[in-house]
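Next comes just one chain, in structure tokens: the form predicted on its own.
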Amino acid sequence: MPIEFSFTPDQEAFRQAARAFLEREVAPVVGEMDEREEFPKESIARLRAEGYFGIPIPEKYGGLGLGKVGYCIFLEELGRIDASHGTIVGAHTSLGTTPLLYYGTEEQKRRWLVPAARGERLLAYSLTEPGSGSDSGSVHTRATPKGDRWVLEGTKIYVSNGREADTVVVMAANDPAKGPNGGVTAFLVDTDSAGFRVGRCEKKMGLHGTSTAELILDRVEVGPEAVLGGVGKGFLVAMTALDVGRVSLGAASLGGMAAAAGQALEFAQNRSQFGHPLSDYEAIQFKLADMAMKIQALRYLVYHAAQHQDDLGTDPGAWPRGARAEKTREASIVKCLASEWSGEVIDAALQIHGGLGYIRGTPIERAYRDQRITEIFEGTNEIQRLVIARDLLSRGL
């Protein structure tokens, strides 16, 4: 598939007005919260009050209908301000809305969808378990049939928005004989449910502006209408909502790979040493050289795959074999490529900064702590791999 791509005039006027909203808005609050470790309630908030939270779903269900490539436009843009706020948008959008666009039933779709994609509740999602990481298909939470509704019992962890979040995407074993295809159940369930609580909140790295939760469901007991996408459906709803959150991250360390050789560019053409400044020396030279090509390539890849997400459309069962497969392929490329691509831009920004990009608090600094999760959350880059190798070897190159 050739990779082609531009932005069409409204979409670069997306990309103005998200960046000046952004840069007002949100740039202002980020070292404190960062260095307060809370959750930035009023940024996110006005987020929301914006439909910032909705750009992919369809206006029809709430959102702005500007698809993946306009969602994918507003997270370079907030990648560039901060990954805490990129993180929060990330799990509602990608891993909450996606599911419901995709699976949900026209009652779902108004019950969670349409005000989710107002920014009227906030949406998680759930599928790491203390004994089951990069083994997504190992999952213990079990659902219990008990007449015609289900009873959940178990504990997940990891959850970012895990604690802020009005309704939650369960993964939960209806079966576990059957393994993940026919085994796994995904469930709505509201976090105001009996039996639902929210447990530790981890103290993290980086993204200190995200809640990164366990959840325990005890005995919570849930209707017909919580079951996403069917019976036994559940690993392919987690799947397929992966594929839109790989992408969307690509865009968002996109912006937080641009951010940092911006802030190392202009360092390097002010700061002077032994009577030049360092732009004028090759050793700098280069990084800045190596940083530009990673950028302008990460570029194209991302945005061709979310326009061929959005080529698609959001009716899984109507998408060719190979175009599923694709698709798939596409989105842990974008995935391991930009999460490796950031670190090393960013830590080459560092380098160039010397020890000031060392000191606590300085946007490279965050930056830093920031991107390491990238290359294990949403799959860890050997799972991106093990995906990509596995399609190469049934469909070739």
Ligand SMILES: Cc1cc2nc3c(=O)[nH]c(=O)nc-3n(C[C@H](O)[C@H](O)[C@H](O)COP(=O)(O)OP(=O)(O)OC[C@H]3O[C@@H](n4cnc5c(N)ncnc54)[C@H](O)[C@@H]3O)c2cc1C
Given for the second form:
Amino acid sequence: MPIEFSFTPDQEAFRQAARAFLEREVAPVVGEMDEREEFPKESIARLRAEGYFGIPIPEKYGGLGLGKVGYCIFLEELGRIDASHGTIVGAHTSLGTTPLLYYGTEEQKRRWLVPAARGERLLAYSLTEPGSGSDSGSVHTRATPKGDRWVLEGTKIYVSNGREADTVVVMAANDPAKGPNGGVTAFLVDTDSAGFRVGRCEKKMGLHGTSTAELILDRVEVGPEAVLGGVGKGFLVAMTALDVGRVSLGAASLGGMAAAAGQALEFAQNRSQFGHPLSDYEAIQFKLADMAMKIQALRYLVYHAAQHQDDLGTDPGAWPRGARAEKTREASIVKCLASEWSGEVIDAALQIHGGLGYIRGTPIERAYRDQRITEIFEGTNEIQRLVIARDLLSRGL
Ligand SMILES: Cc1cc2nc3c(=O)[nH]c(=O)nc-3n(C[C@H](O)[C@H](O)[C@H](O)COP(=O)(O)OP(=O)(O)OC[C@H]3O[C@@H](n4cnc5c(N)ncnc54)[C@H](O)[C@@H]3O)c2cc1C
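Target state, the form predicted together with this ligand; input state, the form predicted on its own:
After this comes the whole thing, all chains and molecules, with the earlier chain placed first.
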């Protein structure tokens, strides 16, 4: 890894183009989307048409071929504007396309990855169940063989994009006694399959533009072509997607906290009390300085991790010994710090806004509600600390 990191002119141009596009196409719809608690169908359709649902996917599979660095640039920009749109893109790209890109056969890539990367089909990822959250290896949804086919039966919960997806990556137990070590398989399930049903969609504190759906698999039958990464390899497939997701969550958090800090800075310079702008007071200056420190530190962490994932490539079989563990630790560190720092920055930014920060419909109020879930989903921060500590205990610092 080089010690210095800088963006190429092409990456800078991509950031500028994305920023202009998002300001024009997404920013205007966010307030109403949040208030109505509706999936932002039209702005998402525009993002899909622009290729933004396949940023890290190679061009030969229908994507933009910009790697994880390009993908994080986009999510940082999107995070500045809206966390719901970021979650929709992330659930599709990090969690939906990564399993296909890293573990799919050529035939699976042609059938599922290409249309997903082109934005023609929406993906979701379904690991969580009522009895299996942090303990994600204890999947109860059953996969029972029927000749060379499989029958899936069970209930999944909290699936982002679950209501709108065309295909869901579903983790199911082919051998519950084996648990995560050989007992879980990833399946590609088209949502128009017989027996597949969307159940309850949750109402939430934030992320009002996203669906968080229960999925019911009532004896859904799939063929052998739906098995992704091999029978019994599903937990590995699921965790590989989360490694990508946790770094991209860091990028989206970076954008969210940078936007909040920018709003706080502007407000502090324009709002006067006791005859001076708020920014004249050290108590406010220190809050702004703390924000800047966290933003700068996180920017290095996110892009270092993204570059590392690009350098490793997408063929897990070719990774050197120890590379997976290192990548996983790095992703957990990014996820944990990004979510907690964004919480601290957005909270301080809200405080600087005074009463206005608490008023429904201001960007800072929405950011405050949207941020909280980042400490919980894609593995809670307690679980990230367990992952980091386990790796420390086995490989050292
Ligand atoms: C808006 C939203 C979107 C989501 N999107 C998806 C999705 O697209 N796909 C998907 O599969 N899932 C999704 N999830 C699920 C999410 O990943 C889980 O909610 C999360 O992993 C936590 O699981 P849980 O809710 O069952 O909490 P639990 O596992 O029950 O944990 C409860 C508390 O106990 C703590 N805890 C648990 N075990 C330990 C331990 N060993 N040591 C210390 N503390 C522990 C946890 O950290 C947490 O604080 C989503 C959830 C939400 C709310």
